[in-house]
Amino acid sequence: MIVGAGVVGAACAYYAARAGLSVAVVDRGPVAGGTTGAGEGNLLVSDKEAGAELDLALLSTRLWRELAEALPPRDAIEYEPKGGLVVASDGTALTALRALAAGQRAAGVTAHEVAPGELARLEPGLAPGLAGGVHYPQDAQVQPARAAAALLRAARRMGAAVRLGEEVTAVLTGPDGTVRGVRTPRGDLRAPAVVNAAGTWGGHVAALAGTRLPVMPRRGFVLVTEPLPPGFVRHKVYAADYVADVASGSADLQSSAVVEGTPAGPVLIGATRERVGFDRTLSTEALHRLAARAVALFPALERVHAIRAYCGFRPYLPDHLPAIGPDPRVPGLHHACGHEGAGIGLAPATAVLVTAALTGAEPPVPAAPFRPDRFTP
């Protein structure tokens, strides 16, 4: 039973349902009704430190190509292997570029340092003056939403049941503590094992199974603008100081310019980060700051009009990493979430490693950074 139908728990129940196992997938909303449908689509690896993190990112670059070629054209992701660009403004950021993109390389990132120079070649657009940058070839994008729906379409013809409109009010637990299932309005759903891939309510269904993970919303804001032509923006192209961003615990608001188009033509500009709750209130502070970086970046956005903008809210965790895996305080409850702004590109991995921990398998990448309970006072 895997409660959440956005990108990981999709991809949770179609590496399940292809490893052979009896899956159903709940979510009181529709499918990506929450983060996924929010997301940007971002498949990074440039902006994940050498560690655990970044080792599950390059495991999950290698399934997300094998994705795009796997599931079928009708349920196209629109998966574009456009790479990313990280630029620094002057040589401080330079400097700290250069040691991130070292360890990057050491754990097997391709980055190619980009002169001052040689920056225009690849984005005709940037601002001039800037010290330079790293190219990262295996960033990539996919649509979100539509990516979560083909994973579940290729699950269902795998035999798994999709219920969505259906709220876990309960994680149903034996006498002796080991999960039984779940309940839902419509009445209890009985399987020996529940995946909680419930996003920025992870923590909640965490206490519904009466164990402690400590999710919280980190809002964010996308701005999107008109459609512009092809080529407008090539690559994932985003300010050195976005990595720093990603890493802090603060719970102020922090923005950073992330700039990329789409097939359709649009292009969407992030990033924000700040810890309100899950309050939807426009920000117009964080909108103009958007703007105002990502011009900086790409000045002839100056002339652009921004059409709509909308926010989302990354499943925070205080470490930074997510929590996957069974959980030893609660038998039969496996966690797949928490992984904030890099849920989408983590996706398949995630499922990958949780498939391992429900079938006994060995894990393609080491489970023990991703413990559940290592948030335990």
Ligand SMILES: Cc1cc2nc3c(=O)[nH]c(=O)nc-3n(C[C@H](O)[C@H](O)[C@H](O)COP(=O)(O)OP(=O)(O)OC[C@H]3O[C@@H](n4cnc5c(N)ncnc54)[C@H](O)[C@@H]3O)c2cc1C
The other form holds:
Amino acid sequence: MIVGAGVVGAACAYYAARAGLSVAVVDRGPVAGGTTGAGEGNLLVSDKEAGAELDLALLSTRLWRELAEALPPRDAIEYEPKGGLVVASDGTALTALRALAAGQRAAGVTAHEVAPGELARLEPGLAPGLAGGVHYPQDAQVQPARAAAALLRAARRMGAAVRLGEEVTAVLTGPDGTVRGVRTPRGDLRAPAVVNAAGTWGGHVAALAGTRLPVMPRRGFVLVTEPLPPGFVRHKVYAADYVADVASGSADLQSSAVVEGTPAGPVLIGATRERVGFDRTLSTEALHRLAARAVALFPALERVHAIRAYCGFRPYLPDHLPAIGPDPRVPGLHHACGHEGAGIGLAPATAVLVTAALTGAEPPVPAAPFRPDRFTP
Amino acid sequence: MTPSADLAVVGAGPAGLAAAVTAADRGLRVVLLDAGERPGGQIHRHAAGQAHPPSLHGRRHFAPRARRLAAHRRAGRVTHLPAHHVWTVVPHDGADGAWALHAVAGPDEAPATVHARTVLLATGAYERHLPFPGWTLPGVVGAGGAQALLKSGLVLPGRRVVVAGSGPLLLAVAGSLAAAGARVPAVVEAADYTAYASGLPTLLRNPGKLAEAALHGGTLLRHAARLLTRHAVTAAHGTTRVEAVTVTRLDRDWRPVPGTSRRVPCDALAVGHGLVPQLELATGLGCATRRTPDDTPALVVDADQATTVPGVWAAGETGGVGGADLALTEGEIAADAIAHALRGTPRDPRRTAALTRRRARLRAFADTMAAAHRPGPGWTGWLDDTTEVCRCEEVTAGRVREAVADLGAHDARTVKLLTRAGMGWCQGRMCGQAVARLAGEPPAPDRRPLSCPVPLGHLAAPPTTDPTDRGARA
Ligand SMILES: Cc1cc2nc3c(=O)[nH]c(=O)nc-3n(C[C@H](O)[C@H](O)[C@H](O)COP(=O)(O)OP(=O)(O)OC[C@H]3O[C@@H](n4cnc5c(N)ncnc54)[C@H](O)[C@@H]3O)c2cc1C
Ligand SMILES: Cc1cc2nc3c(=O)[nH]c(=O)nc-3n(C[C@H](O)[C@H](O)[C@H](O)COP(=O)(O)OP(=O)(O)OC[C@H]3O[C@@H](n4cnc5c(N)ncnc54)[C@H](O)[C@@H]3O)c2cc1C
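How about the form predicted in complex with the ligand, since we already have the form predicted on its own?
Below: every chain and molecule of the assembly, starting with the one above.
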């Protein structure tokens, strides 16, 4: 029984059904109605330091490539292996970027340094005067909502039951505390295993099961421009300071702008990161920073119009790693949430870990760093 | 720093104009912003060089207020900022007011920011469109849009114009087209005017409305137009431009009745299905909404026209589509209330009572009309799977239906995410209503954090100065 039809829940449904398990997914809203619908769909290895999360990302990168072939029809998830380009504005940033890339290479990432004079060949619109950059051919892109919907549809075709518009109001447990299923306004749904894929609301679902998982919202704004001619921005381009933002624990507004073109023409600029609870009010400061950074990278954007802005709430845990796997405190409860700004990218690898735990198979990467009970109360 | 304005009014249609001049009468410093070049909004649209719109309503209601506006501008009590499209209103933490309004100004798209202690949202409405096969052909125009073009002294959409859709505006449009020399072979109305019968007491208390309807009717009769109720244009035909339309009878739910179709030749079709309040500035601020009897979101306002967000008022179509007289009345009530709230300006109880009675009468009438013209669920029967629903992104009804039936979309937002319907230049103003109904839900309130396209250079630049601080008088 999977709670949540975001990209993570949908991926869990797909891999669990493929492994022959009997699967049901329940969500209080439509497919991708949570943070998945507000995400950008970057599948990045470039922004992660060597470590557990990068291993998960590398596995996911392979899995997304397979899924792009396996999920009908062609182009269902709008997979694009366009590659990333991280640029450094000065020597200090370049030094930090080189160090990051060296560690990533050791972990299996392909990363090519690009000399200042070569940047224009990869991205003709880039501002002059940058100190250099690193090209990451493994960085890719999917359309998050379509990816979640396609995974869920494929799971349904393998027999999974999908119940949308039904909120889980209780997690049922037996006398010994073992999970027995979930309760929704339409009745009790029995299952020996419940997967908490409730994203930013994962802490709430954990509480329903009588345990604690400190998932909190981290707001992000994205700016969308009017359609531009193809080739205006070719890769996922961002400044090296983004890497520092992602790992920061500060509540203040941080911004780095990943600038990228989309097949339909608009350029996406995102995203800010700040901890303000679930506040949807437009932050002109956030838009200002996104626009300023994007224009600094691509000066021609100055005269381009933003036609849309949106925000979403990333599910984050204090150490910026997701919670994946069985919860030893509540037998039968599994978690797959708290992926912060990387849940789209990490969804398939997460699902493979969860499925391995459910079937008793050997996990393809170590699951220990993602233990859900690692936070002391 | 001195406060730049007591009140910022967004929209210079009947509601905003009435509110701005009344508030200035009461001694408030007012900034009036409007995306258009001239005051008057949708109904009093008029050509450059015209002192006021040529209509009766224009002479009686617009001209005196425009004169008062000019006097207040000269006296420095009102700063009128035409051609300022406000793209967002946000709380502002400063001595110069509680709100900041950010705008894109003029043809060169200059940035402008206005600060004010209170805000009145009088942003009016836009036209509701329901798609049908052929609606993207040249020669098919919005009914309100055709009206607006005529009023601006521009061209007729064609010589032989079928007017179709639903709502009282159709009669006005047909009347204007006929008066301007077009032939109107038919006015095709999906609702049944006998539905008004249940609202007859309301109608009888609105003699003005009856006179208006009779006037439209009279013009139409003189020009031999036929009014077909409970009918719809279910397809438009032509290769390079519309040459004919199919007119079909509808049942009570707006389902086409098989075997009742006939072709009507024409060279233009003016079509619209009523109006939808323009709410994105208000929803961006967190103002609560309600549903009007035609299932359309509108703002919740109290007896003083205050929204649920303290310091933000609303008047006119934003609180529910109800016509120009209601908009004027609400603008006056709001201005009195704001002056009272800010300055303790006493309110004349007789005037307040009279305005309140008038508002109640007009609002009741608007509700009756809205219920009668509420789109029936059967309209989706006009669509075939290849009909384009979202024109900006070229999304067909078939793709929307697939997203709903096959991919787990239950609402317009998810359909948009899965198909791109509503993601284009117009941000769903054209297709949002139709997409929501295809997804099986009544349309949700508009959410558009940017009310209009904003140059990235604006956003990237450091915060701009307030044009009213420079004493600018446009
Ligand atoms: C602006 C922004 C940009 C981003 N960009 C990227 C990016 O480029 N790449 C990337 O990898 N990630 C990105 N992310 C992060 C990514 O969107 C998230 O990590 C990911 O979507 C999380 O997916 P999820 O399935 O865990 O959660 P969600 O998509 O939020 O799904 C959780 C679901 O659980 C349901 N639910 C919750 N409680 C209950 C209940 N009690 N009963 C029933 N259902 C319930 C919700 O309705 C929801 O549908 C971005 C996020 C934001 C905000
Ligand atoms: C296309 C159209 C044609 C119409 N034709 C007729 C007609 O012929 N006869 C009739 O009786 N009624 C007509 N109506 C109905 C008419 O709009 C109302 O009865 C009346 O004008 C409502 O007054 P209002 O002040 O609430 O809004 P409006 O008159 O619509 O005024 C709203 C004003 O706000 C401005 N505005 C909106 N958003 C912003 C923003 N973000 N920033 C700055 N300015 C903004 C607009 O430019 C507009 O001037 C028409 C409506 C439409 C939409």
